[in-house]
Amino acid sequence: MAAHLSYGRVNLNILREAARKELREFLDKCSGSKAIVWDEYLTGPFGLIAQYSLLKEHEVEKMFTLKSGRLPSADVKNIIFFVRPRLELMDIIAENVFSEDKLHSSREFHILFVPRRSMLCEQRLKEQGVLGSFINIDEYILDLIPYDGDLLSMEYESAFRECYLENDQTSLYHTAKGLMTLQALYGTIPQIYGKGECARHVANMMLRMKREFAGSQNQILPVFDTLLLLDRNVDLLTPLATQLTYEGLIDEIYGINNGYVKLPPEKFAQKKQGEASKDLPTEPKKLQLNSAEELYAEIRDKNFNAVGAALSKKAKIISAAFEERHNAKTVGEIKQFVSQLPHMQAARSSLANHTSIAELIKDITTSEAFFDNLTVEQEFMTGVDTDKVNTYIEDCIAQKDPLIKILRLVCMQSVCNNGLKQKVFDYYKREILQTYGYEHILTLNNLEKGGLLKPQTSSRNNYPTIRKTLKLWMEDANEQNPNDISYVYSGYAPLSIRLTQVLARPGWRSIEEVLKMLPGPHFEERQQLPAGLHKKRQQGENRTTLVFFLGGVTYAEIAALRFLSQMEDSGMEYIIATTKLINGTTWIKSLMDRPECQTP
C-alpha cells in the first residue's frame, strides 16, 4: 500500500488498487514469459500505479522503450506493446513486428492501448500488414492517476490544446469516464457545480452516462459532497504568473514529471575529506517528491521566502535528536535510541537534499533577472500600464531572451487588459516574428485562438472589476504565516481558487455579476442518491469537495487549496483533480506549433 495516498479523508489507494487489479488481469491473459515494449510517455504514469516488482510477479522479464527498427533480443514467449493510440506509433510497432517475425515465428504479440482502443490505429496496423500478428488487442483505461493523498491527474498533456484550438472533446469524454469510475468506487457525488463550456460538456456527459447505467448503481455512502468543474480558460492569468511556493518554483525551474524531479548533480555530490572533486557525478540527481517524505510535505506549499526558516528549525530538531545518544545510559535507553536511528538518518538525508534544492532555487530567486520579471508580472496584475508597450518586454526581445518568457509576459499583459490595443498587439507580433523567426506565426495564432493573446475588441476592460470584487490582489500578503491564499504568489490570489472559496461560502449567488464577466456558463446540478443512502454529518465533520481543473492546474493553485483545507473555520476539505499538472512554460509549449525549436 502507498501510505501517502491514504492520509486524507479520501483513501486514494482504493483507486490505485483498482488500476493494479486490471493490469494484473491483462498480464495473466498472456501466459508465459513476457517483455513489455513501452511508449516512453507512459512509463511515468504507470510508475505511479505499479512498480517493477508487480510486473515481475506476473512473469515480465524484460522492458524496452518503443523505437523503430529491430527489438532488442529477449528470450520470451510474449511481447506486449503498451502504447497511446497514436498513428505514428503504429508504424514503429509494424517495423518491430516484421523484424521479429523473420527471426522468431513462435513469438506471440499483444497490444494494450492506453487509455482507449482506436479503430484508426487498428486500421493502420492492418494497412501495414501486421494486424493478424496480434493475439490480444485490448485497452487499459488509465483515466485518473493518484499522485498524492489529495491529488489526481490524467496526465493528458494536450487537453487544453484539443479543447480550445482543435475543437476536439476527446479529453472531456475521458474526464467524464474518469469521474464515473470515481463515483463507482466512492459513491455518487450529490452536487455538481461548474463554470465554463468544457465544464458544461463534462457534466452533461456524466449525467447521460449515469442515466444509461441507472440500474447498476452501487450502494456506497458518498465520500464527496460536491464536485466543482472549472475550465482553465475561466482563469488564464494564474498559470502565466511565476509560482512562488517551494514546489511551484521547483516545477518552474527544473520541471516535475510524474512526481520526480531531475536536479544538477554537482550540488548533491558527497565529497570526502581531502578528495579531489574531479570525479563529480554527471548523471542528474533524481528525487521523488510527494507527501510520503515528512519534510517535503511540511515545506512544499510554503512561500519560498518561508522555507529557509523551516529548514533551519528542522536542522535544530534533528541535531538535538542525535545529541540524545549522549544521554542514553541504560541498555533500554540505548536500544530505544538505536531503534529510532533509521528514521533519524532518513530525516537527516532528506534535510540535506532540501537544503541543496533551496540553495539552487535561491541563486535564481535572488538574481536581478528574476526580480525584474516578477516586478513586471505584479505591475500587470495590479493594472499598472497594461495598455501600452512595456519597455521591459521590449528589452527582453532585444536581448533575445527565451521566447517562452516573452510569450508568458505578453499573454499576461493581454489577459490583464482584456486584450491589447491593436497597435500594441501588432507591435509585439512584429517584434517577436522579426527576432525569433516567422515560423512562430502559427504559435501566435494558437495563443490568439486559445484566448491568451488577443486584440481588444471592446473598450471595456472587466479585469479591474473582477480583481476588486474577488480581492485578487492583497497588499502586504503574509508569506511567513499566511492568513489568505494570496501568499502563493506573494500578493496575487489565484482567480480559480477564489471562485472555489466563494462557492463554499457565501455561495456563487453573491458574485453573479462577476461570473457573467468570465467566459462560459455557470451551472448547478444535483444527482439523486440511491434510495436509503443519505449522509448524516457528524458534529464538526468537514465537507469534501472535488475540484476538477479542465485544461491543467499549477502547484501554486494546489497549495492554495491545501491552505483552504487546513483553515480552522473553512469546514471544507479539498481533493484536487486535473487533466494535467502544468506551469506557464509547459502550458505555452503545448500550444506552440514547433515546440522542438524552443529551448526553455
Given for the second form:
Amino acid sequence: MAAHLSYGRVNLNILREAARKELREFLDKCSGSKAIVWDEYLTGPFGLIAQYSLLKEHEVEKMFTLKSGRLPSADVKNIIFFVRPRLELMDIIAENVFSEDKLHSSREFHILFVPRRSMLCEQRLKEQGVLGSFINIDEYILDLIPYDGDLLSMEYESAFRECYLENDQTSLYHTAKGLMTLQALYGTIPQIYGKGECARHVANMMLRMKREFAGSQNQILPVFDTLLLLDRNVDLLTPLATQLTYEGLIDEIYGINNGYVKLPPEKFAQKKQGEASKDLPTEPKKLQLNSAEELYAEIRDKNFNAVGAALSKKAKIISAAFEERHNAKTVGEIKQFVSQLPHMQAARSSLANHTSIAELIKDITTSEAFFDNLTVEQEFMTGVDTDKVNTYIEDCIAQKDPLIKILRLVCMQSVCNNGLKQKVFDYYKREILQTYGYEHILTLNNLEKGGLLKPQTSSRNNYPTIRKTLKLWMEDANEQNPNDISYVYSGYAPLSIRLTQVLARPGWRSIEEVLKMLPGPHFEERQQLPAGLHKKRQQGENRTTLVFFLGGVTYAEIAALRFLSQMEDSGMEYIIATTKLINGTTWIKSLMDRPECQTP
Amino acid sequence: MMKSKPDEEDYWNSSKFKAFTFDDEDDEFSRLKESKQAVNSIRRLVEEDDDEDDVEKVSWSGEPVGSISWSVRETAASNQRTDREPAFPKINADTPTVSRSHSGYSLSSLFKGETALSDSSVRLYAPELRKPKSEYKDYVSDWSPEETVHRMQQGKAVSLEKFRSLQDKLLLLDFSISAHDGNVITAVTLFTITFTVLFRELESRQTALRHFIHYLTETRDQRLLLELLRALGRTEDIALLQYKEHLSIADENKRRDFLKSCLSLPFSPEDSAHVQDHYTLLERQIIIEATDRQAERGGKVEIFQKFPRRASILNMPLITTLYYCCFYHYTESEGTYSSPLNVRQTFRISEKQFFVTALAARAKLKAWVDVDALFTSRNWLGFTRKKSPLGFHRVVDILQKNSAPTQVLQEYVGLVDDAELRISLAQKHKCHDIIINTYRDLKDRQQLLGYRGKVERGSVEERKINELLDNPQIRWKN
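Go ahead and give the structure of the form predicted in complex with the partner chain, now that the form predicted on its own is out.
Once more the chain from above appears, this time first in line as the rest of the complex follows.
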C-alpha cells in the first residue's frame, strides 16, 4: 500500500507503521463494535496513514462526519470522536452526546484528540456537563505525516498565521515534538542549523527536550547527518511566485489536498468503442498524486515546458511494449507477455491521465492572462520598476480580477522592493478597498503584520544585494535539461533553496552579509552522540540533510531540493519536512480575514 | 536527472526560455496528441483484460475504494437509508456555533480547587520513547513549578491549587512560557491571573499575553478582550477588532449604526479615512436602495423596466456602486446621492477608475453617445479632440467585452498611438480601413500588397488598396 515511502534514502514507512500501530492500540482500548465520528478536516491527513480496512479490522463499523444535532443511529457499542482540539467542536460533541443519551443509554463515548489533548477543550466539555460521559479521552500524536518517500508534512494549515500574526507558538512546540519522535526512530541528528526566530525556538525546545531525556541514550545509528530549520518569513518571496513545475502548476491551478487533486471531469470521460458517449460525468475526477505512480514520479518535478516531451517519449515506449505481442510466437512468450499486461495497463492509464492533465494545464499556460501575469512577476523578481505603481496591477484591479491574484502581485512587489514607497502603498490600498470592499482593511493589516505588504521604512532596498549574492535570477535557465535549481521558476532560483545549497557548500560563512539582511538569527548547534554511534562514512557516500520549512513549503521548492539530491556532485541527499504544503493562493488565503466573503 | 539524449533534445527544441511560452505551438500540441493517440490505440487492446485483479479498485471520484474519506461517505450513506430525514437539512437558526456570552466562565474559578485533569491511562508511544526521569515519581504530589508544567504538557493530573502566592503563580507562568506549549500557557494564564494583577504582570510576559488574547478571541469574549487591549495601549488592534464585528451584523441599518460608532475608534490616520468612507458608502447605499426599489416597483421608470436590477446594492464595494450609479443614474445632477459625479467626488475616486467604470456601464447599455462624450474635450479654439486617461487599446478591450459593434470599435482602434499595436488590434476586430491607412502612413508597400490578398475580391477595400498602390505621389519605402 505504501511501498513508495520506503524507496527513498530514509525509510519513512517506519514512521507510518509507528503511527498505525498507535492507532490500532487506541482502537483496541475501546473493546467491541465502534463508530467513528470524524472532524472532517482530519480525514485527509488520516488517509495518509490508514485505510478503512485497518479500522474495520478493529471493529469500526460505521463512520460519520461531525455535525451538530443528533448522531445517526448505529448499532455499535462505542462512539469515538476523532477531533482537533477546537472549542467550537466541543460544543458540537456536547450536543451530540446530549441528544444521544435519551435514546440509547448503552453506547460508550470516547474522544481522540489529534494531535494533542487540550485542557481548555476538556474544560469546555465539563462546563457543558458531558465530560463525565467519556470513558476514554486520549490524544493521537500525528505530528509528522509521511507524504512521500522524501516528504513529511504536519498538515498544519494555520502555522504561518499563528506564528507570525498571532504570535502563537503552539505549532512550533508540535514541530519540536515531531522532531523528537523522528529522532527516536532514526537516531539523534548530530548537527542542527537554522535561520529565523521560529527556527531558533524549535532548536531550543529540542535541546531542552533532549536534556529531559538525559540518562537514556538513543542507541540508534543516526540516519540524518544534518537538520536545517528554515523560517518561512526568511523567504517570503518564493511562495508568491507562480510555480512552473508540473506538480507546482497542478497545485496552483487545481489545488492538491492531502495528496489528492480534483480535476474537471470532461477530459477524463471514458468512451468505450461502439458506445455512444452517454451522460458525461459531472463530479470532479479525483486523483492521488505521489511517487507510487512511476510516470508521475518521473515528470512531476520537471519544468512544464519539458513535460510534453517526456509524455511522448513514454507513449512510444508503451506502444512498443504492446506491439511486442506480435512477436510473441511460442506459448512461453505469450505467457510472458500476458503476465506483463497488468503493469502495462497501469502505465497506459497513468499516461492517459497525465496527458489529459497536461492538456488542461497547457490551455492555461498558453493564455494571454497567464503570460502577462508571469511577465510582471519576473519583472519584479529582477528588480524592474518595483518602486512605481504597476499598470498591469492597476488594470487587473480595474477588471476586478480575483483579489488573491492582486494581493499576490502587490505583496511580491513589496517584498522585492523591501517595502513599497508610502505613496505607492497608499494608492494600492485605496484601489483595493474601493474595488473589493472596505472590510479588506482587515486582510491588508494582516499582510502588513506578516511582513508581506508594508510601507518602506528605510530608504535602503536590500533585495538587489540579496538577489546578486545568492544568484536568485539566472538569465539562461534551461527548462529542458536543467543545470541549476532556477529552472523550477523558469529563471528565479528560490531563496530558501539557495540558502540550503550554500549551507552544503561552501557554507554559510561565505554569505554572512546576506544572512544578516534576512530576518531572524542564524545559528548552529551540535548534539552529542554516544561513543560508537559516529558514522564511518564510506568513500563517496552521500550525506543526508533534513530540511524543515516552518510555515510551509511549495512544490517547486521541493522539486528544487530533489534536483539537488540528484546532482551527481552534490554529495547531499535531502529529505523535506514542513508544517504544510502551500502555494501563493492558499498561503494568502490563510492570512485573510473571512476569505469566504470574497468570491473569486 | 533529466538528461535526455541529444537527439531527443534536438527534437524537442532546446532554445532558451522566454517568459513562459511553448517555443513551438504546433510541436507541443502534436506531442500531446501523439501520446493521446498512443493511449487510445492501446485502450482497445487492453479493455478485454479489464477484470485483472491486481489493479487497485478505484471509485469514480478516484479515491481508492476503502480510503477513509470514501468510507465515511459510504457508511454514512448506507445509514441514511434506514434513517431518512427530510431531503434538505433543516438549518436551525438558534444553534450557536460557539456560545458567546457564557457567563459561567469566571476566570479564576476555571482551574481552582480541583485537579485539572484526570490522569488517563498510560500513554502509548508507538515505538516506546524513553520516559523522562520525572515520570517515575508519579505519585508524589508536591510538584515544583517546572514539573507541574511538564506534567501538564503530558496531559497528566496536576494541582494548580497549591500555587497561592502571586510569586508562585508567576513562577509557574514563566515556566509554562518557556515550554512554548500554547495549551499549557493558556491554562496557566487563566489560572494565574486575577484582574488586579492581570494587565501589569502580563505586559512583561508577552507570550502569555498573546496566548491570552488568542484565547479571548477564540471564546469571543469581546468585552474582556477590548478591556485588556485598552489597558495595554494597543489602540489600533482594538479599533480593528471592534470594526471586524460589523461583518456579523446582517441588518443593514444596524450595521450602518455600528460602523458609525466605529468612527471614533483609534485607527491609524489612513485606516480612519477608509472606515469613514465605508460608513458613508453604506449610508448612501441604504438611501439609494430604498428609492430605487420603490421606483422599480412603481413600474414608471423606464430603465428599471428595461434592465431589472439583479441584486440589491447594499454592502457592495464602492466601484460596484459607482457602476450601478453610472448604469441607472447617469444623467443625474451632482446634487443627488446617486449621481456618479457626486459619488466620484465624495470618495475621491481616481480619474482612471471613474473613467473605466463609466465606460463599461455606458457601453453595456450601448449608449455610444455617452461613450463618445466621455472622451471629448474642447480646446480653446473650440475644436474637439478625443482624450483618454487610459490607453486606447484598453478602451477597445472594454468596449469589445461589452460587445460594441465594429463601427464603434473602429473609431477607438484608430486612436491607438502605437502603430504595431494598432494594426494587431485592427486585424483582430477586422477594421480594414485602419490597417490600410496605417500601412499607407508607414509607406509600407509590401505589407499593403500582402493585405490585398486578405480582403475580399472586388470589395471597397480592394479598390482602395489598388488606388493607393497606383498613386504616384506616395514614396514607398519598399
